[in-house]
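First comes one chain, alone, set out as structure tokens in the form predicted on its own.
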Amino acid sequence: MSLPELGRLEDLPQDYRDALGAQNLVPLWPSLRGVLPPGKPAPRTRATAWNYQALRPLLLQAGELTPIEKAERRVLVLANPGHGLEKMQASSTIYLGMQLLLPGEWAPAHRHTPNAVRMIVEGEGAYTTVDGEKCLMQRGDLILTPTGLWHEHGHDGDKPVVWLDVLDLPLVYYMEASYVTEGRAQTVSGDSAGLAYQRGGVVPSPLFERSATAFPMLRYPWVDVRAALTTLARTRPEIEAVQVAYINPETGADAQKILGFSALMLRPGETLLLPARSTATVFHVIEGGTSVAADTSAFALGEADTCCIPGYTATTLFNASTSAPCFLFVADDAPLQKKLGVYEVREAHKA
């Protein structure tokens, strides 16, 4: 059913224009329908791939251009062009960034509100302290740096350590509420804490009391991980889709309130159909390869390349190998969506 014609701004007299202006009003009328567009939004995302291997010499050469010194968080910015380069927005709530540190060096600690996680895409002997625990970095980790928490990053190894950030950063700054504060290097704790975390189905509950911390568990290995996904497709070959959720191992919820991430496992030669979900979905490689379709766009995606595609957008992947599975870090604000009550799946995908 079509919606009437609304009236235009132009149509009202300038006087009347330059009278509602000079009193701060604005009518809604003219922009009605830009606001609540008929049927589904009208997202500003755009369907955008980034190549590590085509951005991986920039970042190098960030490193040779500018000392951490004067960068502090020496960090390439992908950024969807639907919202302006500028903007340094992957969708309307996710940012994205390549983060470059060349042995040796360290990243000040800091805090800040909007809350970031990093997913380690290539070297070795790097870390983040998070609150006094000491994170080391491996490929395919998942390493949590929640709001409020103090961070720093440290290279004691021998070869650059680059990791993919992710952070809820747009959403943070959209809310004016987006801030940092600058501090002195951590004390680290002794063994981490988390470690207490990593066997499933058991949590410490010393004298039957669980732990109230917000965030319980900082570091996810890919090991770990890896092992899960692949435990799942062999015990549960009639699953449609192997994935695991990144979570709050005391509450069962997701790791984060505003963004939420999960390890995607296709299997040798699989095509999986996603329905149409409200939230932008981020997918980055960690092993393997895959074609992604979405509407009129088609990528193909290598080891540590990483795609955005926009909500309410049927997306298909498929993994080419018929020897190898590939996997998957995918991180969208579903979290977000469904506490505001605006989360939504259309129809299934159809082949």
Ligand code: 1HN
Given for the second form:
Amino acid sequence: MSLPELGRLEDLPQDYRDALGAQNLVPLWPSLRGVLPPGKPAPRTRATAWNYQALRPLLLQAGELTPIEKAERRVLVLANPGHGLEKMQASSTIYLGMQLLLPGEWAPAHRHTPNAVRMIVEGEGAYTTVDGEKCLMQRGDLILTPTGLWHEHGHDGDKPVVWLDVLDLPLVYYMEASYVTEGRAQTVSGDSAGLAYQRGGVVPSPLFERSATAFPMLRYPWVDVRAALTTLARTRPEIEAVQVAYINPETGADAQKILGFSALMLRPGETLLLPARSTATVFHVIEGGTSVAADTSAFALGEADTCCIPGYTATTLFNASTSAPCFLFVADDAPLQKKLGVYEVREAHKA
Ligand code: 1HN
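Just the form predicted on its own so far, so send over the form predicted together with this ligand.
Now the full complex is given, and it begins with the chain already shown.
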């Protein structure tokens, strides 16, 4: 059923509009359908893909053009044209960027209100120190930098290191709650306390006390996540999606409070139908390749490629390889939407 048409701004006399404006007033009805579209939102976020092999030379060129001291963080932002490139948004709440650190470089310590994670894309020998915990960066690892924690990046290797940054910056900025505090180099505190969390099923419990730390585990090594996925695929052949969620091992809750992260394995030849959900979703290929089809958009993603699909869009993933699995890193704002009560899954879609 179509909704009745409402009065337009132009229907009002100019002197009335001027009188409203003079008192910082606006009539609601000309804008009501825009802010409350019938049936489903009209997202600005467009289905967009970023090809790693195409952006990589430009990122390496940034390494020649801009010394780290002039960048602090040498990043090319994956910007969604639906929001306007200058807004630096992949979706309404998600920021994505590819960051380059060259051998011997150091990105100085700071802390800020937006939450960040890093998914390591290429290279060896870099590390990020998060609140005194030195986290090695290896391909496919996920490293958390939750709100308020000090972090800096260093690189002892001999080749460029690249990682994907995922932040809730657009949301925190929109809330007018985004700011940074600069700091000095951190002292690394012995061996990483977080390492003791990297074994499934047990958590440190000294003198019968569980940790009070909000973020006890900061590094999720890819070897372990990959092993969990391949084991799941082997032991549970009947399950529809071979998927694991990155969680806080103390609480079982999502690893961070605003954005949610998971890893997904597409078996060789597998087609996975993902229902329309209210969240925009980011897919990043850790290994292998997949096609992504969502409404009228379709992309072929290879290793290290990334795409963003708007919310309320059923999505089909297809791994065309008959021999190799595809491993994807997935990010969305489901934790936020669930807390706010607006998270929704629409009916499963038809193939
Ligand atoms: C940030 O702190 C990093 O620490 C990367 O590596 C990207 C984008 C916006 C705001 C802060 C980092 C960022 C960022």
